[in-house]
Amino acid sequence: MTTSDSEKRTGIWLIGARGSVATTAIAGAAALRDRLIPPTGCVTESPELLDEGMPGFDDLVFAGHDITETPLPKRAEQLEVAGILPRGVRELVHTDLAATDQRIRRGVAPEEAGHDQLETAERLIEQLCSFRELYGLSRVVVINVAATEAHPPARSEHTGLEELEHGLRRSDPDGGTVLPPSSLYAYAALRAGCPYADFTPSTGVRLPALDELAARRGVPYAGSDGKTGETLVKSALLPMFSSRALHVHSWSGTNLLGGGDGRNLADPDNVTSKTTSKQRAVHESLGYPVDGEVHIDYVSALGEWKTAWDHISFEGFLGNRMTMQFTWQGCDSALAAPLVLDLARLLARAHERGHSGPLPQLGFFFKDPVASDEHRLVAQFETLRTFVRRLREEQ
């Protein structure tokens, strides 16, 4: 059974739609549609994962939420100066950037998150539904690419959907918030029947109440925390040590980040969400505790670029101690943007095929995959390839 052109028309609603990752994804999708650039980094364009039933780049319509006012064309200009967007591309996709900017709505600032959350959620839901109806979209995929937030304290309202919706209807006598902004966006997306992905390590959809909502609404979700740099290398190297029976004693890393991401992660509460996510791969892949931590430092001079340095201490035959070090330098927006497009296309296809709830098959894209403790990159890719083959074959 083939998918008609009308069924492929898909909205991508980005939380943090004026940020570096979102701007790069929006500009990149338009450039790919017009064949201005090759699809380097887009795994859904590789022969092994190609599925004609997925929405094409000319089927995508972008919109989103943000709390910043910098227009997308201006943000793209800044990224061009930083060397992220190729010279000349920005002018060629200006119409797309300007049109998308007109579809961006005011989001939820952290200081606003506690003010009548049910009313806020209803506003977000109405905006998603209006976008879908106005542009005749078969579905809208919501992807969180906003700044990382601190993990909230556990609350009884998080344990079930009934408890959550009851909590959203009443005022908190202690002045607290039932849901952090990322989870409020996720709640609105699921209520609106939109597939959802957490590209950040924020709590987002990872609450029992929201898992229940996804099942009831019949929509899939994926996450968390896009795997773009240091952890990508880790997930490729870790199987080498375990398969060769080499015992890892320590794995320490230092990350130097510039830009808005680095500035946001300078907050000690926010950075804990990220470092916890980054460490999960080591412990779960090896199956035993390993010394060492991940450190993240903000270096404003790096701008949109990042550097990671890792030191690994391991033991071989006869107790011989050895070390390995690697340095990774890259542009996070350019690494993340094609994955955002991949996730949107895969989630749209999975939704069309009737999948709902967490999709561990998309763990290939994440540091902290939902419903999965598999972190080995090759194994994750094989799972993804099998999943895409199933999507092609399902009727």
The other form holds:
Protein chains: 4
Amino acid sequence: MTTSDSEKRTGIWLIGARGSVATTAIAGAAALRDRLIPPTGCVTESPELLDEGMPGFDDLVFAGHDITETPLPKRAEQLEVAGILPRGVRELVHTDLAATDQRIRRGVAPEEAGHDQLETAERLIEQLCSFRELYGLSRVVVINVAATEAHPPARSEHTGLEELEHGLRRSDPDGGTVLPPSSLYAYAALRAGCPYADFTPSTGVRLPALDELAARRGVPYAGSDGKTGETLVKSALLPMFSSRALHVHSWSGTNLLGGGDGRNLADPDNVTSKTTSKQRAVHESLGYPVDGEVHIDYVSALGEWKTAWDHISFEGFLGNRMTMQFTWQGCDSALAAPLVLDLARLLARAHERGHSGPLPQLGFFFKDPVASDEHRLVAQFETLRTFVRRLREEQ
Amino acid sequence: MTTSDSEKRTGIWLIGARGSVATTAIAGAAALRDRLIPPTGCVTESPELLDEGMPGFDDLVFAGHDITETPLPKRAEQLEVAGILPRGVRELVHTDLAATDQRIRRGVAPEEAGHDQLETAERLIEQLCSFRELYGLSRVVVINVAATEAHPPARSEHTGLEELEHGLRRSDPDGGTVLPPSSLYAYAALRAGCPYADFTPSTGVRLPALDELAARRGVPYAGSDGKTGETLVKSALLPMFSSRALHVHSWSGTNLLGGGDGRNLADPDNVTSKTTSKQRAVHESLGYPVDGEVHIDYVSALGEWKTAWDHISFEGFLGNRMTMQFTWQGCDSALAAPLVLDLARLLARAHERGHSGPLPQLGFFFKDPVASDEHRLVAQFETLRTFVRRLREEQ
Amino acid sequence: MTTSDSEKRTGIWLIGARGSVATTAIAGAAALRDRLIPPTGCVTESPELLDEGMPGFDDLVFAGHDITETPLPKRAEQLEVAGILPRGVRELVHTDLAATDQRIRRGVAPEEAGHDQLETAERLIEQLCSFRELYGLSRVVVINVAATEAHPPARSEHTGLEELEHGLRRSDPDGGTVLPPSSLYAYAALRAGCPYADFTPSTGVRLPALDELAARRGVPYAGSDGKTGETLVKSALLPMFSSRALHVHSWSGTNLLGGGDGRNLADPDNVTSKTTSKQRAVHESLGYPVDGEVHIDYVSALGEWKTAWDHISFEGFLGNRMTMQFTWQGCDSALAAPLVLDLARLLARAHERGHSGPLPQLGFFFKDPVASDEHRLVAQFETLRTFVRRLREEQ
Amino acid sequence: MTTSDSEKRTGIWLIGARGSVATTAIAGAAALRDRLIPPTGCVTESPELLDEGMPGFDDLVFAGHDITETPLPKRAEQLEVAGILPRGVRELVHTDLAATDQRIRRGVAPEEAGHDQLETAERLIEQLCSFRELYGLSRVVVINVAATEAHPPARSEHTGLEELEHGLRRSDPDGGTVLPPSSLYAYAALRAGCPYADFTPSTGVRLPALDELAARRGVPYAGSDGKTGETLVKSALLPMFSSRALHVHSWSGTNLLGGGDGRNLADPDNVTSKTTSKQRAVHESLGYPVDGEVHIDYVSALGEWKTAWDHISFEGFLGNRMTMQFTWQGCDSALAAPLVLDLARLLARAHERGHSGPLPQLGFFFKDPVASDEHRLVAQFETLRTFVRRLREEQ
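Now show me the form predicted in complex with another copy of the chain, since the one above was the form predicted alone.
Let us now look at the entire complex, which starts with that chain.
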């Protein structure tokens, strides 16, 4: 291996490393490396975004945290039965899955979230650093693909880094928790100098205290909530209504989800994080309030699949009322997994090039983009393209 | 009236002036002038495209050609019954409709299309010039909103202006027709120095001979086929698939149309013009062939309304097959009419600023844009915005 | 007027007499009487159910209760603007609406529901009897088309007539209410010897105490919850799945409603009555539990219209998973109004023929039929047809 | 094996024995026999239709004709890849598939259809009789599941048995064909004393001459065109509109099909058989003409799956226009295969009980039922239930 190659060896540390998205991403990366599959759905492989300077699929080493015990090869079998992972692929990447599974460490259990958060954070940091050193990685990108958490109540410790570190150090007088698990992972990642992305709507890195930490440590971060289905379509359709001066009266949506994600979102607390993030695009893109609710229902029969129905009522010339409806029948893991790979490659490259703090240029990937209120997909893609061109040119 | 005002008085000459789109546009323009309705659906009134230099709604004078005899006030009553035109509006703009109806001249009947085309053209030119002079108009914009024609066979006369004018002068040896009616109107408009737009998929101005004439006469033109429904949605969705590297396998569409447009398109010859124009965006945007047919059915029960159903089958990561479907239930006249006003204002302004020949900058409005293969709606809107800003700045 | 005619003069007393359904029914009945419209949507006018012995449209006299003050002619204008009532019809039945409005009495206000229920009941009975006598009506049918109530808690007074009348007589020790308004109306109707139907899912007549009263007074009753949209389609589709031995895994539904009905159902308490009633058909028809939620959202932009989307996931041979989806875009008032007329005619006729107690034969009309667990629409129609034939033959 | 068992051993001879439907039926019957799968989709196993006297799944012996060479085990692998046949099932029934494949004989090739039809028929008859004798079968039921043919022109030979047999005997003077292949198979089946069913819309047994033959030979027949998707839904929904006196203005349908069936139906001649059969239910059920076209498009990306979209525009009370739409996403082979088994069992049983000629009682299974104009699914199911009860009681 040449020096230049070794410089590119990049770790991808997944929070929720044994979930559907992570398993699909890990299996898919191995399949791409071995050219078993074409890079469909992987935007950093499209001619417009290709950058030789990004880590290649043979430069990636996976690891992560999880609180479940089902090993990756077993999860891959389940995904094969569900029709997500072709049998041939699964069999050929079995060794990679088994090896990666050895590198998965026990995550932050809900019951330990409440006490000793600094101690927990130190453990996480130590695990990230060991991984980086042991495999001689130039850097490790941490991406949260774990189940969606409820949004925690606001706390004074969130407002600045000093307050936060002070708060983590002492035990909470009320027995409450200073940071939700997602933010504890983000804190650890930034402290360890790892670029970080929230692929879920959980709080994660989106606290002023963590923004301050990212700036101080010189690491870039991105988020939140990967845009893989209904909201992806929204961000494609919204500019149509606004640029044509059509007035949207209502935008209603029902999402039917099977799988673990559906079951988790059946909890009303967790679903609020999600529906809030889903409606952000509508209000911000149109600039006026729009009627309509968003429902997320758990329908176990759908397995790993998701069906969304959206109903849009709008008004045209002379007050004429019209309707658009769409249904989206997709497999969330298959839509999310390649974007996780894209984000890891882009964050690694941005870190290498010296970017730090929030990366609004990656808004293309997210329902609720950090530091940006641009939701038009085409405009987000142009921004991303320009960003990648500059990363390339800076070389 | 001040001199500067008189400079802005602009004629809009509609081919098909007694059809649904024309009637809605004429009634709507009067209602906008009198502030009876908000400018919903009218893009040149949106803050991003506003240009004080464009003719205002009180600067517009309507006239046109048609081969039907039903007067505009009667057509407006029919549109009221169909639910397109609110009763209050129709009653208040009755005088405008009646006055405009007096300015409608008999169009080119199918039976006269075949012989004496030069003589017919001279008549059309004379009518356009009289209108301009009689009302002291700074210019007249001609827009074709007549029923879709079948595409004519290619002829050598179409290839250059000299060949064309030679051909029009002599009677056709085979008894055939040198120009289809839409192109004869376009020829007359350009000869009369009038900016011209094809709002239908008929041939119209899109012949090399007419392009040459437009350049020689210094008049701008635009087209073809107003993007008001299914194709509008396509142009919003296509970039989603391409920018996300999702592979579209098939894109099938069924359009159910009532009204005159539906009946006309029930003729298989005419519908071919339309379906060809509708599928152009898919192939050009994606850059690879895509399965799927487009049907246009006449369903009289739908009246002035249209329902489109599109089914898109696509592939994501690891070969996973997914589906998106949408339905669009719109009123074509209400969607098209404000765009006709927009086009007239933009072409008038572009002509004033000295633009001539094809205007790809107006691709935003069309299914089958002249001199452009950009179909992404957001990109087309950016181009239009830049164009309007330049028109404004050149002042 | 001949004796035989006078025998047929029938009163229709509507609870919620100034609502959309009532206004449409009253205007529609006048229009049918004057042959201004065909009897589309009116099943008692179809050849299979025609019975000369039923009261004709010129035999009907309308009256009712309401707690709103907007007069019927004004409500009719609102329905004209909403596109439900054609202008011509509204103008021609204006006199009928104005005359009926004079016969509408103030209903039971929510604030008076709690105290003096027997006194209130006596007032309602008196109003019904006066109406019957004043207009020389052979009978008065009472139909509840008022807004849906929340289901009240079970009480011991509901279990028998004696307990109920004892409870109504004394003031409630806990300050609670013995009967919800809908049941108070039903109690008064039965006491007055009037056939009664619940067109809403409110409790109404469905209490053992009231069933006892109906039997004692010899009056028939029917209900509950008119089947006009999504559930109508369900009752047509469910037998398809069961008779074909296809296993339904999930049946999810989202209902978007504008108008007063939508606003009322936006209250979570009221909506529970409705969603419970809507899901009854699925479980009872299939005989096994089925996943899936039903949502009812208020979307004001939809006005008097309703859109339902249902998603059904089912399994066929060899475990193959398939999907059916439907959307229903209907106008509830226009669907409900003719059924209200049908029910009134059928109940009048059944009463004349001596039927009393619950009429399961009218299950065809209801989401939640009394005394029946048959939900298959075709089977319900056969039962209704047989019932009407017998009514005819008994003559 | 006891005598009574041996009396039940029944042959199922499939025309098109190597197609998707046949392969699924043969594999499924073996899986049912070995209790590897539940009888989902198999109506003769539902409690309401169970008849101990029908042949059981361990009494069935499969054979058939085909003109393709791909052996059944290979076809089963293709169906596994397509997701129709679970891997476990396919592996466990491999032996059955291989054994059945040995019993498949070469069918009537298109090129031999034109000449020596009597000679061909004698060959087919001989094959059917050998099969019956060799396996000691009490009877053989022949079912046509081959690709849809174009409808042949009417010929005088079709009008009576004598004319037909005379015509088959001599060579055609015009070089044309007396019988299309499907009818030649039907002729052979009836001559061999085998009950026969057309599961496709091809002409098959539906000629007066063959009806005469069935009567003379005392064998029952059924058909045509298995009702497995869009038309199944139609036959469930049509009674809803008619029993509610709602006036259907238009019923439009688009069917997207992959697989061999889709490719075959892309031929305009063949598709006409199909679309005619599909629209029959609408006109006959409603009793008045209804607007709307039916499209069948071949979309290879859909594989063995089918998506239908139907749009129904209807009118309710006071002329209100409403809309229902549905989509059906099904797997035709999985829907058809269990019905093929049902038909075979029912025809065998009916034959045993002495029924002959057309069986309108089996209309439940067909788009275009013989000797019946009842299309209401629930009514058809009642008829079938009564028929099965009588078969049972006659014992």
